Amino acid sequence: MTTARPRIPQVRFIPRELSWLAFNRRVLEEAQDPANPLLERAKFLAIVASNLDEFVMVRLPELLDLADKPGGKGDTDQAEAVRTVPLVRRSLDQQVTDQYACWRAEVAPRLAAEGLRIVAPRDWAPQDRETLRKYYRDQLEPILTPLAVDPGRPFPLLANRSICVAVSLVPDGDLPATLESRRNALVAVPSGLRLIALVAEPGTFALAEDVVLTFLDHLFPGFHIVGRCLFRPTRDGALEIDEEDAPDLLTEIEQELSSRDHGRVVRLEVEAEGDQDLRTWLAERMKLDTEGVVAVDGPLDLTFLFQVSGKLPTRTDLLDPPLEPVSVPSDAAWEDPWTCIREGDVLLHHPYESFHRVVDLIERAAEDPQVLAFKQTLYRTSGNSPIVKALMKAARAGKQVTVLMELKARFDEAANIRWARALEEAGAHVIYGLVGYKVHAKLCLIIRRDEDGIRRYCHLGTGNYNEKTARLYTDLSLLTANEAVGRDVSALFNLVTGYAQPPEWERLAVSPLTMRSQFTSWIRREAENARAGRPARIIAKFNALVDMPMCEELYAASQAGVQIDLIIRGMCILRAGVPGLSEHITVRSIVGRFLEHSRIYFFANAGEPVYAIASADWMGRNLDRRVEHLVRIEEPELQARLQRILEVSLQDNIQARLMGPDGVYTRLRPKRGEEPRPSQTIQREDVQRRAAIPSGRTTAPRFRPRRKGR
C-alpha cells in the first residue's frame, strides 16, 4: 500500500491584504483579552481602528484600482486582485463587527464599572442637557457651518475622516414631511475635543458628535429637522507625484498634499441608527456601492480612545506597569561617550535600553569642538525632535551637517517638510531623497578629530530617529568606531550624496544595491550546507514578508532540509507547514506590549554563524526601490545578545501566534505544567540583569541626489 503524497495548496501565497487584516485581528485580540489591563484594551482598540484606517486609505484603494485596470484574462495580478477584493471586504466587515462587539460588551461596561462612562444623548440628566445646550450655543455653534446641498450648491468637500452629520429639513409649514418637500443639509462636527465632562455625575462624558447632533437645530430656523444621520468618510490617501518631471520635490508634495483630502470617497462609515433614506443619498453622493458602506453600532471613530487614560489619571491599576528604561552603558561609562565607544561596540534593545544614549550622544557632538560634520538620514521623527534641533544647532556653530530627508514618508511628508525647511535656514545641507527611491536607511556618521586622528562613530538602527515611539518598539541600534562599518557608511553616504561607484561593502549590505543577492545567497548557502549534512539553520525576525522571490528561495531552502524560523509582525504571504512545501518553515508572530520592529537576521553557516541587524524587511519595496542597510554583527558578544533575543521570541508561549498550513494564525498558551514565557517581559528582565553586572569589556543603480530646485 503507497502512502499518498500531501497535497500542496495550489495558492502557494496569501494575498498580502489578507494577510495584513490577519496581523490586525491579533492586535483585535489584544484589545479582546481580559487578562489585559483595561485602559490598554482600550488603547488596542484605538490602534485597530486607526489601523484600519490606513488600510483603507492606502492598500484597499491599490488594490481596487488593480482589480478595476484594463487587461485581458492572462493578467493574473488583475485576476488575483479581483479574486482577493471579496475576500478582503468580508474580512474587513467581520472585523469592524468584532471590533464594536468589544467595545459594545466589554470595554465600555468595564469603563464604566471604574468610572468613565460615555453617556448617549437620550440618558442626559436634565442637568447636563442644559450645560451642553450652552456649551453648544457657546462654544460649537459660533465654528459650525450649515452647508446646503440643492441645484444651486453642489456636495461640498468633505475633509478625509472627519465626522459630520447629514439631515433632512422640510419648512415649517410643510409638515408632515414628504418626500419632494426634504432637503438635504450638511455640517461638519469640529475636530479635536470629542470627550465633554458632563456635570451631573462626575467621570460621565458626552461626545462632541451627539452634542451637535443633538442640538443643531438652531442652525435651520424655520425648519423642521425629520432626518438625522452621522457619517464618516475615507478618502484615497496616496500621493501621486512624477518625480522625473517634478522640477521641485518639495514643492511637488506640498501641492499634492494639500489635494490629499481631495481623493476620491473608499469607504463611508454612517452610525446605524441613522437615516436610511440619508444614507443612501450620502452613497449616491459619494459614488459608493453597498460594499463600501460600513453600518457603526457605535461611536464612529475609535481612536478618541486614546484620550482616555487620560480620563482617569489616578488610574494607573489600569494600566501595564510603567517601564523605566534602562541606561546602558553606564552613566561612569558614558561619561566619555567616545572613548566609550572606541572600546567596543555597543548594543542597545529599545525600549528596555533606553534610545536617550542615541540622542544624547548626537546632541553631544553637536556641542563637542572636536567634532567636525554630520551625516544623518531621517525617516520619520517627532514633531519636537531634539535629534534635529541637534542637527541645526551643530550647523550653526559651523560644522559641517548633511541630511539625508526623506520627504517622500507616507503621511510624515508635512513634518519632514518643516523640518528640511529650519535645517537649511541653520545651514545644514539637505537633499530631499532621491528619484525614484525612499530612503529608508537609518544612519548617522559623526566625524570627529580624536588625539590620534580622524575618526568616524556611526549609529545604525532598525528604527527611526523618533525618541517617541523608540519607548514603544523595539528595536535595536549599534554604536560603533568600527574602520570598516565607517568606511562602509562614508561610501554609502556618498553614493546618495554625489556621484559614485558602489563599493565593495566590507560589513554592510545595501539596498537596491547588493542586499537582495546577499540574502538569496545566504539562504542557498544554508540550502547546500543541509544537502551535505552540515548545520543549517536560518532564524529572522522581522515585520513583513510580501517578496515572492524571497519565499521561494525559502520554500527551496525547505525543502533541501533547513530548519527555518520566522518570527513576522505584521504581513506574511509564505505559507508555514505545508507538507512538501515548507514543511521545515514556522511563521509566528508576536503582538503584545510593544511593537515588535526589529530585525534580526542569523544564518548558521555550517557552525560560522551569520548576524546581521537591518532598517530593511524581506519586501520587494525594501529590496528593490528603497535605500536600506544591513550590518553584519561580529563581535562574539553582541551575536550572544542577538541569540537570546531570538531564542526567547521563538519560545514565547504567551504573546505569540503560529501560523498553520492553512494561514490561519493560533495563539500559543502554556501546556499543563509549562511555565509562562512571555517573550516582552523576558526581554526586560534580561536588560535589567545584564545592567546589574558590572562589565568586564576592555575592548548598482546610479541615484540622482534631489536637491531643492531641481
The other form holds:
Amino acid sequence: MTTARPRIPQVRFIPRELSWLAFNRRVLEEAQDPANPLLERAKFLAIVASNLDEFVMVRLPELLDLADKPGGKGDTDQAEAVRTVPLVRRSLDQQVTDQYACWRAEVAPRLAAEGLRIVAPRDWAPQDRETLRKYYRDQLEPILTPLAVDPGRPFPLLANRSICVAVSLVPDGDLPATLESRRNALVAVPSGLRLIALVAEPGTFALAEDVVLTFLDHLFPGFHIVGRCLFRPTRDGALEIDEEDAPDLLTEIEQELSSRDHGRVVRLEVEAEGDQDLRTWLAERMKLDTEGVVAVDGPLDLTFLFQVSGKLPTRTDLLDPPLEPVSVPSDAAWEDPWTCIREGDVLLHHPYESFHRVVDLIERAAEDPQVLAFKQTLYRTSGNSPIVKALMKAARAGKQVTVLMELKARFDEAANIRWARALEEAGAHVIYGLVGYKVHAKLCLIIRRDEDGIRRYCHLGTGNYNEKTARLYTDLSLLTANEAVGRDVSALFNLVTGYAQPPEWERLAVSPLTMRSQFTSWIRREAENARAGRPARIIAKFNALVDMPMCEELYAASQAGVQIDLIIRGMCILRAGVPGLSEHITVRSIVGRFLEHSRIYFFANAGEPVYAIASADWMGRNLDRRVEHLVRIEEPELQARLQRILEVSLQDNIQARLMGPDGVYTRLRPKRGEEPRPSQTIQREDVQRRAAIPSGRTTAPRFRPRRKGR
Amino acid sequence: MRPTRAIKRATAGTVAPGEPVAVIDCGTSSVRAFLAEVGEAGSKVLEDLVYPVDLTPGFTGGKLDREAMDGVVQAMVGIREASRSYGITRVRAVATSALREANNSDVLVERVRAAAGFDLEIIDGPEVARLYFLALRQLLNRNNRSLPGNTLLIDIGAGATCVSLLRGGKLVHSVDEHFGAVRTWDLFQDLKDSTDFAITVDRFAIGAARMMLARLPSHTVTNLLVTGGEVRRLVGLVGQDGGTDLETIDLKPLDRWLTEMEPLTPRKRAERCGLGDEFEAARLLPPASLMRHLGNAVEAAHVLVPHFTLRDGLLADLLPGAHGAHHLDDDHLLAEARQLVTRYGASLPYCENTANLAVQIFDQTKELHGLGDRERVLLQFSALVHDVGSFINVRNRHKHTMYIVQAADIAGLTRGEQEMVANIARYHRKSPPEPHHLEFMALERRHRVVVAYLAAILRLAYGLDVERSQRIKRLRCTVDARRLLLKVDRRQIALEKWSIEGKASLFREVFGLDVVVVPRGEDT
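What I would like now is the form predicted in complex with the partner chain, since the data block earlier showed the form predicted alone; can you produce it?
Now the complete complex, all chains and molecules, led by this one.
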C-alpha cells in the first residue's frame, strides 16, 4: 500500500527509515553490551529480529512503493526515496550481519557455556538423531504438506514469516541429476514448538526446521533430494481497507486480515548454507532481485530467543533483577479508591509503580452499584485482559459500557476483533474506531453517583490498557476526578461516539483537532519569550519525531534562543546541534531494560510552566490522523514529579545516546569522576523512596529556564 | 444491550433534587443539550453537547428533507446514549422556529420519539421568551444584580428573534420576529459575493427592528440585553470579551465595525473576523445590524450581552419552586388582556364588567364545574378580550376575536392555553362548539371540555350586558333542582331575560340546568 509520506530533504532532516534503523541499532547495542545479563542480551536479539520484521513488512514497502511509483507524489519525493532505498538496504544488511555476528560470536557461545546449546544436525548424537527421527515421524510428518512446483502446479502461497524448506528432487533412476530432471518442492515447517529438547545432554536443543530439513526424504518416495534450502518469506503487511465504503468495518477487517498472508513478498531470508540454485529459483518465483534476498549465517528468525529464558528457569542470575512494582497509593489509601482520587490526582509511573491500581479501579467500578457507566478506549490489550473482563462484567450488571475498540491497531487486529465480539455479547456498546482515523487515545471514564452528586473519574494514560506491557514499558497514568478533565474526556468520547461537535477544551488538547496547534503555539510562545529575554525552555520526552512542520517549529525556536532538550526513544528526523539550524537542540535516546514509552512535554512559559502528558508523539499520524489526547498537569506536586522524571532522563550517562550534528548517536558514558546515572534505575529508586515517605511528596527544585545571552 | 429505561418529560415540579436531567434545544443550525444535575439552588451541567444540523429547509413553511431529519435523529440518539451514562430518565426536548415553520415537523417529532424516546415539543415565541427570561433571572441572581425599569431582552437566533419586555422583574410581554442570523443569510445569499449583501442585510434589519418595537406596549427602555451565539462572538470582535457571563457591546464601535465590514469581500470579511469560514462571518452581520438599529431606536449607548442559552432557561424551569409555564401572576397576565382590549379599541369598562360577571358566576358554580384557579383566570382573560374582534368588523366579531387572540403575542399563556382562550372568547356568542369547528376540534379532549364550560359561563355574562352599560354589576347564583338562578342587582331586567334565553343553551347543554335571571327583590 502506498501512503502519503512527507518530503524529507536530507540536509535538514534525517530520512525516517534510516532513523528507524538507527534506533534498532541502539537496541542491537544492548544485545552486544556484555554488561547486560546474558538472557537479557538474548531477548534484545529477539527484539531486534522482531523489529526488523515489522520494518520489512511496513516501512520498507512504503519506501519501495514511493521509489517505484512517482505518480501523484511529486518527483522530488520519488527522487528522495530512490536515494534512500540503497542506504536503507545497506544499513539493513549491516544490521543483519551484526545481529548474527552477535549471535554466533557472543550470545550463542555464552548460552552454551551456561548450559543452553542449540545443536546443528551434524552434531546430533546418534541417540538424539533416533529420538528426533521418531519425533519427526510421529509429531511432524503427519502435519506436513509437500508442495510440488511444476508447470502444472504453480508456486504456492506461503504464510508470511513462516519458515519453509525448499528441496530439489530428482527421480531415483535419473542419478546423476541433470538440470532438466530436477523438480522443486516446498514444505512449510509447522509453527509452534521451535526448540526441541535433546535427550543425550540436558540443556541441548534442536531447531524444528532442522528436524524437518533432515528427515523430510520420506515425503518424496521415488525421489532423491539433491538440494535443500531453508527460507523465510516476509510480506507487505499493510491492510488495505476502504473504510468509506465498508458497510461493516469489523467484517471488512476480518476479511482483509486473512489476506495479509497474500501480500507481495518483500524479503526472502535464506540460510547461508542453502542450495544456491534453490535460492535463485525462490527469488525468481517471488519476484525479488538480489537485494531482496538476505542470507543469514545462523538460525532463521531469531525471535525464538524470546523463549530461551523459559528454558533456564532457575538461572535468574542471567536476567535483570526482578522489578517488583510499588503499589501506590498505599493499600490503606486505596481502600476507598474513589475518596483517594477525589482527595487528589494520582500520577503513576509505570512499570516502577504498578499498573494494577488502574486495573483494580476498573474491576471495582464494575462491581460498584454506584457506578453508572464506563467509557473506554482500547487500542492494544493483553490476551487475557482483566480490563476487558471487568468491562464485560459491568455490562452484564446493567451498567452502560461504551468501548471504543480500535480494530485497525496494526498486528493486533485479530485479537481486537475477538474482544469486540465478546464485549458486544456481554451487552457493551462497541464502536469500531472511526472512518479515516485510528483511536490511539488511552482514556477510561467512569461515571459514578457519589453521595454529593454525579462525578466523573478518569484515567488518562500514555500507554495501552495492557497489564503485561505495563510491566515492560515506561508509561504514565493520571487518575483524576477533576471536573474540567472529566468534562473534556466526556466530550472527547461524545465526539468520537456520537459525532457531537467538539467543545472548547479546558485541560485536554485533542488530535486531530487541536493538538498540533497547541504544540505549535507553545513552541512559538517559547521562541517569543526567548526573543524578549524571558525564561524559555522546552523539554519533551516521547517516542518519535518524524513530523517536518514540528521540526521546523523547533528549528525556529532554537534559532530564537530556546534551549530544547528532546528525549526521543525511536525515530527522529530532526538534526540536533547543527550550527545555525539547531545549535540549541539536543536529542538523546534512552534504550534500556524497559521500553521508554511515556510522553511528557514541558514548556517553561516565562515562569508559569506547562507540563503535559499525552498519548501522542510528534508524528504526522499522531497529530493529524489519529484521535489522541494530551492533558495538562496543573497540580504542583505532580508537576514536580514530571520534572524529576525529565531531569533524571536528561542526566542519564549509561543508557542514553546523544545525537550528533551528523545524525549519529553516541552512547554516553560517565566522565572521569562522574557518578553513573542510569535513568531507569534511578526512576525505580525514586519510586521506592517516594513509597517510603508517607506523604509521598517530593521537593525537587524547578528547572531553571535558560535566558537568551546567558 | 440492556433495554433503555422509559424517558419521561421533565417539567417544573417533577424533578427531584439531585436528579440528573437532559434538556435539549433543537435549533436551526444545531441540536444542543445539557445533561445536568438539578440541585436546590441551581443546576450543575455535566455535559454540554452540540450537534450541528441544518434545518433551514424548514423555513417559511418549507419541508424538512430527509438529510435534515436524519441529522436531528442522529443527534437525539447521541444525546440519549450520553444520557444513559448518567441514568437520566427525565428529558425536556424543545424545538423552535425551524420546526414551528416546517410543514412536516410532525414527521420529525415522530421519528425522534421512535429513535430516541424523546417527546420533542415545538414551543412558540412566548414560551421561548419565558425560558430566556428564566435564564436571565438565574444569571442575575447568581451575580446579585437586578435590572430596574424596562428591560428589553432579545435573543437573536439562527431562525428567529425573540423580544421580551421585562418590567419590575417580571416578563410582561414578548414578540417574536422572523429575523435570524441564518435565515437572513439564506434570504440574501444570492447577494453574498456582492457588497450589496451587507447593505441589504442592514436595511432589512431596520425593518425588523421597527416591527419588533412597534409590537411592544412600551418604547421606554432602560436596559437593552441581547443574546445569541453570533452576538457573543461579536463581543470579542467589537470590544473585548472578558469571559464573564454579562458582557457589554458599545454601539459606537459596533457601528464602526459594521461600516468597516460593508465593502469587504466574503473572504476578506472572514479574515478580518479571524474566521476560516465565510458563512460564519456573514452570519455575524444580521445580528450586528439588528443590535445597531434596536439600540438607536431605544437610544441606548450600549447593549448588555448575557451569556446563556435556551437550555439554561430549560434548566431554570426545573429548579425547585419554578412556576413552570404559569410564571406570571394573574395581574400581569390580565394586564396583557387589557393591552389587547386597548390596542383593538374595545371598551375596557364594558370588558372589565363582563369579566367581573363571568368570574362571579364561575366562583358561585364551582360545585357544578369543579374547575380551579387557572381556569378562572383563563375565563377572566377570555371575557376581557371577547370583543376585540369588533375592531375588524362587528359582524362575525366573535370569529375575528378568535384569530386575533390566536395570533397575538401573549406572555404567560402556554400555546394550548392561548388556543383555549381564543375558543372561549369565540363562543361568547352565536353558534356553540360544533364538530365541524376545526379550531375547537383541534383542542385536546380535556381542553374542549373546559372551553365548553367556560364559554357557557361567558355567554351568560355577555348576555347580562347586551346594553353595554354595565348596569348589572353583582349577581348571586343558586341552583335548585333543574335551574341556575342568576339573581342580579337590578329590578328592570326584561332585556337581560330575553338575552339570556338566547344564550343559555350551551349552559343547559353542558351543565344540564336551565338558566333563569331573577331581578333584585324577587324570590323564586
